[in-house]
Each structure stands twice: as structure tokens, then as C-alpha cells.
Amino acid sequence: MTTFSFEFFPAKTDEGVDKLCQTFDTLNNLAPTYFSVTYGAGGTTRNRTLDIVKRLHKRSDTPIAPHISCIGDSKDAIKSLLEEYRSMGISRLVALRGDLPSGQVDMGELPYALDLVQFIRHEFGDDFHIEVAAYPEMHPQAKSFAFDVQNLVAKFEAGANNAITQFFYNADSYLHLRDAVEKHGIDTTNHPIVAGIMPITNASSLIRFADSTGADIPRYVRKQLADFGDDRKAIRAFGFEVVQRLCERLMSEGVPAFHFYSMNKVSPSQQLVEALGLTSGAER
């Protein structure tokens, strides 16, 4: 059965950090495997997704994996703040390269995801269940396709247990990356390559998001998006519409799980997991 697990990113407020918590317990009765909280460029919101993961990981025993990012950042403040995980009893981490904050030019003693995931396995063995960045459409800054492949084949092969991927509309753009890993010997049974699924709710705010990040919106999806205009029931349904569409395409291609990225939300997130048939009857 295809699994499934969801993303939070930190609050900024006491209220966002409450109904956060509320989101997540809303979220957590459809039995995920785990939530992520994400980690802002240079470690920005370090301490919001410490005290995030704090909280989440005291209200139930679904596993809480925080983002860890290296670029910019020091090999002591990293390895203080795995530390800390680890006496919480945090074993799952998304390891990413991440974004250097505005006018910081200091790549720091690690600069790549790479470089982080060898530094987790030299330094804390087997303790943590490490989740990598993967890219269907290529990495905005990569050289080539190619380039980004072997990239994650080596993350792989420095000890990611799996990958989540940017999200995507183009099921192909995933199964190609899948068989191209594939090739490079990785068996993906063992290493999963999760889909990361992004509801469509808000036309602009997912436009822009996707072209900073180098995602490919099909143009019918766009066109469509257009002629809705300020339609937002209409942009919701057809948005729905899409994403169960290709969540089903990868399921009958055997996607191992989906990862949500929910933007803090509850209503597009669960409406797809239970339209998919996910939860079979799992709510605590």
C-alpha cells in the first residue's frame, strides 16, 4: 500500500504555532508515517523548528523529522543540533544543502547535501533515518540531468535511506527519474524515491513559487489557471482534479508513498489522501 507523510513549515506567531498544532492533530488521525518541518536558508528559523518539532513530537508518537540544511553553516553548530535531536528521541532528518540567506557569501564547512549526509553517518552511525532532496525536472542550478542523477545516486550511496521529491505535475518527469536512478544501480525498493505532491489552491502563489524553484507547470494547467482568474472555488476543484489525477497515475506505477506539502493546511491535504483510499480505515 502506498504510504503517506505530510510538510509543516515553522510559525511565525503563538497563534500560528496553536493552530498549528491543531492542524497537525487534525492531520496525524489519518495515521501518517511521519511530518516534516522544514528549515529556513542558513539555518533562519533554527530555533522555530527546534521548538515546532518540540511540541509535535510531544503530542504523539508519529515520527517528526525535521529539515537540517549545511550550506553556511558550521560543522559544530550542525553537530550540536543533531545532538539535541538525538537526546529528544528524534530519528528521522530531511538532509538538504538548503538556500544561503540574502547577502551571505560563506558556503560554510559543508557546502552540499552530500557533504551533510557523510558528516551525519561519520558522526552519528546509523541514529538517524536520513531523507534527501530529489528533483523530477532537475535541480535549477544543476549542470545537466545527468549531473543531477549522479548526485543522488552518490547521497545514496553515502547513506540516504530515501529521497522526496520537488513537487511536480508530470508523472513521466518522476518515472524517468525513477529508471534513471535505476541505471545507476540504486534499487529503489530499498532506497524509495517518495513523490512530493503540492495541492493547487492559490493560481499566482503556485506560479510564482514554481518558477523560483525551476517546477514545470504543464502549460494546459496554466492556461486553465488563467481563465479562472479570481475564481477560487473553480481554481480549488480543477486544482483537485489535476493532482488526484497524477497522484493515481503514480500509484498504478507503484509509487512507494506521497509526501504533501501541505503549506499548513488541512482541507487539500486530507481531501486527497482520502479520495486516493490512503487512510483504509487507519484513523486513530
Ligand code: FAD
Contents of the next structure:
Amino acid sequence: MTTFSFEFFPAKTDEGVDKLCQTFDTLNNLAPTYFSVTYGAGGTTRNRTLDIVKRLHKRSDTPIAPHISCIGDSKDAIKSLLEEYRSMGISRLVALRGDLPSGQVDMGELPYALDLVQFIRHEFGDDFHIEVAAYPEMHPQAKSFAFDVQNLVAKFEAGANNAITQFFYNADSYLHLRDAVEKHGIDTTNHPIVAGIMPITNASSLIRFADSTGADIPRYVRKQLADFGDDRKAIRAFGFEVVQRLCERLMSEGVPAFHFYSMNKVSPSQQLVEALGLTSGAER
Ligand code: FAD
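Take the protein just shown as the form predicted alone and give its structure as the form predicted together with flavin-adenine dinucleotide (FAD).
Let us now look at the entire complex, which starts with that chain.
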């Protein structure tokens, strides 16, 4: 059975937070494994991420997994935030390097996600289940594909439980990454690589985001999105078909789970969960 989770980013206003709580309630009815909440590298959303995590954690028994990044942050700051999460009963984290905010050059005491995973295991033992990032199409700053795979393997060997991928629209890139990791002796049954899924609802923001993260939008998708112009209904219908097919192919290849980049919206992820039959009897 393929499981699924949803990702939120912390809303900026009180009104946004209330809306996010409603979105949470609706998506929570689908019975996801957990929700994650992103974190601004260098601590830029530290309090907002913490506040949202507290609110959602109190709202239901579904686990909430805060993202935590290390670049530009001190060990003390990271440790005290994790102590606070642990005292609240949070037991799952998404551990990332993050990207330095523009203008900042100091990478801090823990420059890479591998350093963060080692630090968490050293300071907190097995108190947290740790997810890390993986890149089917290679991280844009990686020296090589092989180096990037080795980096993911090192994160697993340092104690990461699972990985969640950057979004992608080419199923073969995911399968290739999974095979490459297994060739390094990692059993992906014990260390699942969860497919990060970005629903397609808006052409310009998707293209901008894909370009900045190094994710490839296949030419046939990019061209048709351009052809649809401002016709948002047509973009959503086409985008849904593309992503549904991607997920179906991944399921037929044994993908363990999907992590939906919800963009704080209900419909795009909910429709996919339902169309893929992921809830089958689990809805509450
Ligand atoms: P790492 O695993 O450290 O890798 C970063 C790069 O450094 C890679 O190119 C790697 O090959 C290279 N590298 C690793 N070790 C070395 C070394 N010793 N020497 C040289 N190069 C090295 N960002 C946020 O700011 N907040 C979030 O909440 C957030 N959530 C995310 C969730 C997911 C599922 C994903 C996939 C990404 C998320 N990101 C987030 C983006 C992420 O922070 C960026 O992609 C960042 O650039 C890399 O983070 P990482 O954890 O993959 O870093």
C-alpha cells in the first residue's frame, strides 16, 4: 500500500494561519502518514515554523514533521529548537542543508545536511525519525551525479531513516536514483526514497521554481503549458493528467510513498490522492 504525506509552508499572517489550519483539517481527513512544515534557511522562519508546528500538533494525532536546516545556523540554535520540539512530543524531522539567504556567506558550524544528521544523532540519539532530501535529477550545485548519490548514501549511513525527493516529472530519473543508491548497498525497503510530487496548477510559477531547483520539466509539458496561456482550467486539467500518470507509473514500480508539495492548498493534492486510490478505506 502506497502511503502519503503533505508539505506546508508557514503562513505569514494570522488570517493565513487560520486558513492553513482549515486546509490541514480537510487534508487530515484523507489519513496521511504525517504533515511537514518548511523552514527558512538561516532561521528566517524559525518562529513561524515553530508556531505552525505547535498549532497543528495540538489539532490532531497525525504526526507533524518540522523541517530544519543547518546552513548559516549555530549548533546551539539548532539544539535548542530541537529540544523544544522534543519536549512538545515531536518525533519526526526533515533535516536539510537549506540555501543561504542572499548576501549571507557564512555557512555556519554545520555546512551540509550530512553534518546536521550526524549532529542530531549525536545529541538526540534515536529520539527523532529523520527524513533527508534526495535529487533524482541531481542537486544543482552537486559536483557530479555520482557525488550526489554518494552524499545521499552518506546521509543514510549517518542515521537518516528516509529520503524525500525534489519534485520531478520523469519517472525514470527516480528509478535510476533508487537503483544507484541500492548499488551502494543501501536497502531501500529499510530506507525508503519517497517521491516528492508537485501538482501542476500554474505554469509560470512552476517553471520559475523548476529552474531554481534544477528540476526538469519535460519539453512536451513545457510546450503545452505555454500553449494554454492564461487558461488556468486547461493548465490544471493537463497538469493533473501528467502528474496522475507519473504517480501511477511510480506505483507500478513499487514507490513506497508520495510526499505532496501541497503549496498550502487542498484541491490539487486531494484530487490526486483520491484519483490514485490512496485512501482506500483509510479516510476518517
Ligand atoms: P546537502 O545534502 O548538504 O547537499 C547540498 C549540496 O552539497 C549537494 O549538491 C551535495 O552534492 C553537495 N555536498 C554535500 N556534501 C558536500 C561536501 N562535503 N563538499 C561539497 N559539496 C557537498 N530548503 C529550505 O531552506 N527549507 C526547507 O524547508 C526545505 N525543504 C525541502 C524539502 C525537500 C523534500 C527537498 C528535496 C528540499 C528542501 N529544501 C528546503 C531545499 C534544500 O534545502 C536545498 O535543495 C539545498 O540546496 C540542499 O539541501 P540538502 O539537504 O539536499 O543539502
